[in-house]
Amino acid sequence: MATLPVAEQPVAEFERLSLSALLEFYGAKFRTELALQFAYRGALAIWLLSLVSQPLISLVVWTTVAETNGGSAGGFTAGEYAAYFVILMVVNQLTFSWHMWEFEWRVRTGFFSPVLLRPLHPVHNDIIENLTFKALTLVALLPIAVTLGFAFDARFAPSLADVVAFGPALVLAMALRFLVEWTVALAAFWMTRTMAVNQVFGVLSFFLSGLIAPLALFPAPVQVAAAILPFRWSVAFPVELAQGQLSGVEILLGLLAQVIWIVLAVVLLRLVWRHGVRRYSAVGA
């Protein structure tokens, strides 16, 4: 067995190549990835069936909880909450990221060494897989939560002001969950086993990122906690706006709460990175 030190790689930086230059990798690194979802399709309607059964679940839950107290519950109606998990269902789909259960491995196997060596740092690479999973799994999505919304008389009732925002906000929640998560994954560095980490982490954004219940429904503590950690502006947010839940004031702030935790993560990302990388040594045959 043999240690391949990689500590003094200067790939721990961001910026490596020019723009032109790294906007041709995505090009063609889309493409390929394109062309290995479409090997894998087994896979793909796998995962895609793994985002639906949760939030449906949740839905047909919710909607008969409601109906059986006389059509609300909660201060929701069954066509509310229906609303609410048949957006959810899309927002999830656009804003999870796996990466952060495969760091142990990647780390633990040497899967670094030879990407390191690379003139790019290896988040454009899980960005770019990302996309087009998310490109691929969005086409088969949609039809099935416009029919899921007709079926179960979703309630929308969102303003202008909604719409024009719930585009920015769906993308700053997909950067600001990716940027959080691949964080967390780099505890690989320093620990020889994270699955402990990335359950915690999960159960706590399971709970308050609004993937079970609205945060409306939970007690004023963990709805704070919720709107002070990442949490709810990587999920919630984007599905309250949709719904028409926010005033004009809350989406503002929302959108600033969603900005500034991207910055906060993007720092914290390169720090820990550069610190990590240094730590690396993989144990290769």
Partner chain sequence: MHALMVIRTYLKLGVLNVVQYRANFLFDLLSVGVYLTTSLLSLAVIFGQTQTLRGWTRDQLIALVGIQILVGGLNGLVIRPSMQQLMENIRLGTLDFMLTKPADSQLLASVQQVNIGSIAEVVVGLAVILTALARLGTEVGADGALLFLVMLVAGATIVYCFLLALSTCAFWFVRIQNILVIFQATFNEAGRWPITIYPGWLRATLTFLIPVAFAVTVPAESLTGRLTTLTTLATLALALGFVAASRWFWRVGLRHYTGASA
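Return one more block: the form predicted together with the partner chain, after the form predicted on its own shown previously.
No partners, no molecules, just the chain.
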């Protein structure tokens, strides 16, 4: 039995994905992605507009409600509503991802074919795309958020513990929302048009992550749903935390819920991905 020629030359060990190799990819991808997204600044500006306007609309509605009600409504003052939605604006931007909306296009145009042939899971590509996007848009969004905070006289009083816990809570939320939405995006492997699925998911997520109103204002069943599903943990939780709404125990429980959901999401993602790719390759790539 002859030895294959391939054995004669050194080839990277693709079986094991070392952290250093991954970081090296992240570095290289970040550099190109930065240039790329800068070329797409028109698209960035549009996303930014929506990232600002949606929380802003809720902010206007709720401060109006509080004001017509004599200064406060549902246990929040106008200033507290302003704080909630301004922080939400930032957290929402930092946890945001758009891959759901792109997968249909990716599957239809065969974008996946070359990507599947790379010795690297495609999710890494999207992680970097997403982080680059967040880094770039944050630069523009942060001043807007601060200005709005002053314009609407935002009031919030986080304790030291809140400030300390905010960091991990935010990072976990970013990871969780990305993983969940990326998994939902994989629906494109089964459906030719995914717009409607995405819309349902989008509306649900919009509602249950506290973008319409602080979750505390909703009837109990909705609150329970938001807590059982990943939505509260991927957006609302860090906001409530930063605002100083939560007790120490609630914070710890929240972090735990985030970790549990991330583990679940990773398992789910791997499962769905494996089946999805199988299907993609069965139907015709």
